[in-house]
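Next up: a single chain in structure tokens, the form predicted alone.
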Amino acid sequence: MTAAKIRSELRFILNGEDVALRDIAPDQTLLDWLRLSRSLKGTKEGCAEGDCGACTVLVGRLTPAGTLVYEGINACIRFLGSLEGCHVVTVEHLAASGDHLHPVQQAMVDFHGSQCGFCTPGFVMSLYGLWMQTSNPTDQQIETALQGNLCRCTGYEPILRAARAISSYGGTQNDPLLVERENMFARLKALADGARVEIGEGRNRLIVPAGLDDFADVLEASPTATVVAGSTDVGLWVTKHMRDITPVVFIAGLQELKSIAVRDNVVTIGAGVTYSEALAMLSQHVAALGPLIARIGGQQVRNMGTIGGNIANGSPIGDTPPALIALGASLTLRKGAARRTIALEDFFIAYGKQDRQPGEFVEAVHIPVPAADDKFAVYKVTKRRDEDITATLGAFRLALAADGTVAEIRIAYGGMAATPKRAFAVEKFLLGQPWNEKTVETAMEKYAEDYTPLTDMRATAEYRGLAAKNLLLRFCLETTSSAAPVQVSRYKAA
């Protein structure tokens, strides 16, 4: 394997202009950076832990199929060293030349979009985002952008109607990202020269790596370094714990851990894909992932985290691993040129542990597909609807006999345990028994025997413990019936 050369400087590209960066710190954030060093002061600091979206700025990259995209994402969590070969967009950038608005801003003047002002910036932002991908949204459309926007002045009726007049502005033939998109797909094309970038020494490093083989060859050399991928964890080790994550090594550019492929029934997602690049063929094939990834975080960090990050980090509550522990996913770990496989739920041993080898990595994971007779859903309790942590998730997987009784089932749950687990017990129970109220209303008693929940700031043991048992109840009665299941949607009702 031939290493890889090494450049002792970060290089992106910010608004317009070219930045190369050799003095930074592995944990200094994209915030930081552009209000205390480069006095871009449009983008604010609301939360710092990616939930308010005061911060937002978009960031444009080229994608394997070769194509440039530019997505929202918080920069109160977002680390420098993940920009490498980025274009960073800030609110300052938007106005063409001279001193008329953008039309984005233009609508948000007109309709009152803004109150006190301190978060317009972001949802400026976050609208532009949508703006560009379809210039006369829907209504849900523009409430998913706006999902990790709040407002403090409880202004969203006027920015709702500012975003639906956007386009009466103009069109977005004239839109500055649209009308230079030629020329900058060829300069960070031109910025990615195939080397690895080191800055620092000893522990206070930080490491993009040139490529995937570079990655491994990193990691099997430094095994304690801390991989961010998203940073939507991580992010906050920093900003809220304080938590030294020295050495970082940076993976969010690694085209070959951003692909998704359908063969023999199983998709198969690098590590690196996010949430959002995700959505769409996970919604085609295992239709009930689709709602389940629209509730992780607002878009911002749906833009950033990652699938192979929320198995990765261990968190009890994470919201993709229960799900796919029910399809029966299994891992791709890797270190070095050497990799193994594993079933998904294997990897969790205890809080806070998995079965992961110093130096080694989560490559891939394989989500068998349900066979068409197979009953699948995904079940997620918060204290609100969006952009919420989960207090308890339930994840359904059964297969029925022609008799009508169970021949397989699997149930795993979040937030009930130390780690992302399955109910054994109530499994045994059901397999075999006919699928019915009755049947389930009995099995329900068995949750003692695999659960043993936690009570703390998002939810009591008991509550848990009765919000699971009636989630499985839920299952039985949706799969019982010949009615679809009911869900309220303001979009849909008369």
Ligand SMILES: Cc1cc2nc3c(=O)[nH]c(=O)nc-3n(C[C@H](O)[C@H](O)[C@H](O)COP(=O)(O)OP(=O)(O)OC[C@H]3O[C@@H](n4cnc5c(N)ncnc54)[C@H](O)[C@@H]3O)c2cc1C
The other form holds:
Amino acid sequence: MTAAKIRSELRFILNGEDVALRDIAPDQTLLDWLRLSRSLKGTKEGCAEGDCGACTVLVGRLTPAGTLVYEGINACIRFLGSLEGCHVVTVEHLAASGDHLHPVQQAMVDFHGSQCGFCTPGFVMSLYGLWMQTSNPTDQQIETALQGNLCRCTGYEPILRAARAISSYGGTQNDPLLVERENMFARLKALADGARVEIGEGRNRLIVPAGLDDFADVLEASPTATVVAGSTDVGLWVTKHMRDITPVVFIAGLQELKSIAVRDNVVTIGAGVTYSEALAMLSQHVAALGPLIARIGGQQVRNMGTIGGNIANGSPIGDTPPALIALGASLTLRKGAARRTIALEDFFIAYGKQDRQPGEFVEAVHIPVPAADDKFAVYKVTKRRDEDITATLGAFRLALAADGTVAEIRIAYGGMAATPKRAFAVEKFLLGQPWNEKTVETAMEKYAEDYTPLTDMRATAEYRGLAAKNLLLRFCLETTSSAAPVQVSRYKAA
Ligand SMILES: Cc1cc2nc3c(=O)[nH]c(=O)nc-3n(C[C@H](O)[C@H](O)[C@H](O)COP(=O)(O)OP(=O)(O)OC[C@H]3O[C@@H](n4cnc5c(N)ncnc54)[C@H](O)[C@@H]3O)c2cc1C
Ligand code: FES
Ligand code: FES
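Would you mind generating the form predicted in complex with the named molecule now that we have the form predicted alone?
Next comes the full complex, this chain leading.
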């Protein structure tokens, strides 16, 4: 393999300015750098864990399809190293000329969308990201865009009114970011010189590989380095747990890890595909995954977080692993030039232990599309509907024989064991049985053979055990009755 050209400088664009950094720590967050090194204090720190949105900025990046997209992200958990080749836009850029406020800002002023003002720049940036995509958003689009922004003062209604009124303050056609799009596209393209970025020495190193093969080389040579994709897990290791994550390899910009392909009824997703990027394709092929993804974090987290990261992290309460295990997904792991593919359920060995060798990484996940007659559902139980971590999550895929008995069933749960885990005893009991409420009520007794859930701050063991059983019952009722499934919707009619 040809050795990559190495550059010891990180390059990106901040608002209108070219930035080149040679002396940065691998775990330096964008938020700290903006506020402490650049005195751009419009971007606030509220929670430092991706929950409140006070630190929202837009990041523009070139996509594999050759377009330039801008997305809201949480600067508090995004590391500088992941911004190589990107355009960072802060709230200061919106009214850069100083003559007048941006339409989003003016609407927030006129509709009293700001009281103490601490959350306001974050709301403005989230609304700005939405407004660039659509100037007349529906209430549902507004709520989705603001899912990751918290306000303790306004009660949200004035912000929603402001959001609905933005387009009456000016059209997107005059917006500087859109007017300058071609120019910015050219500037970002010029930054992509195909070099590996390597800054610092020894443990204190930050590496942005030049491409996928280079990443494989880098990780094989430095197997103890922390791989950082969207940093929505790793960011908190630094901001909340003060963990030393050095040296760090940043892979968010690797285009080869961002492919999504469908072949022979299998959707293959590169490990670097974010939730936002996967949403449309996954919803199209496995409808139940759409609502699940829509409840992972807020929009900013979904714009950064990857399915590969959700799997590689190995958490027992990650949302996608149980759903993908129920679907029969497999994983391609790569070390150097060698690849192997394993069933996803075999990847999770024990708490904090996955079947991943030093120097090996997750390259892609393969998700079989259920047959047209198959039934598939996934239910996430949390204390609040949005932006909350799972207490328990059940995923179910069922194929019935012509006589109504269970021909095939896969059941997997999160939050019920030390890893995402299949309910083998329940499945075994159900096979060949008539698929009805009576069978399921007997099957519920088998849960004790599969799971011994824990009590923690999210739920008691008793609650988890009961909820898990009831999710199977819900699946049965939804698949045997002609009544529409119960879906709790938080959106008011427009
Ligand atoms: C506010 C907030 C809300 C959240 N809500 C949810 C939720 O509702 N449900 C949920 O499941 N999760 C949630 N998360 C957790 C997180 O968003 C997900 O786990 C996400 O998928 C992690 O992906 P990432 O790309 O950000 O991973 P990172 O943080 O970059 O990495 C996570 C782990 O995976 C490893 N890794 C990443 N990519 C690879 C790779 N290709 N090969 C090998 N190792 C790799 C890293 O080394 C690290 O160990 C939330 C996080 C935040 C901050
Ligand atoms: S400071 Fe709260 S999300 Fe970043
Ligand atoms: S205006 Fe005070 S937190 Fe939102």
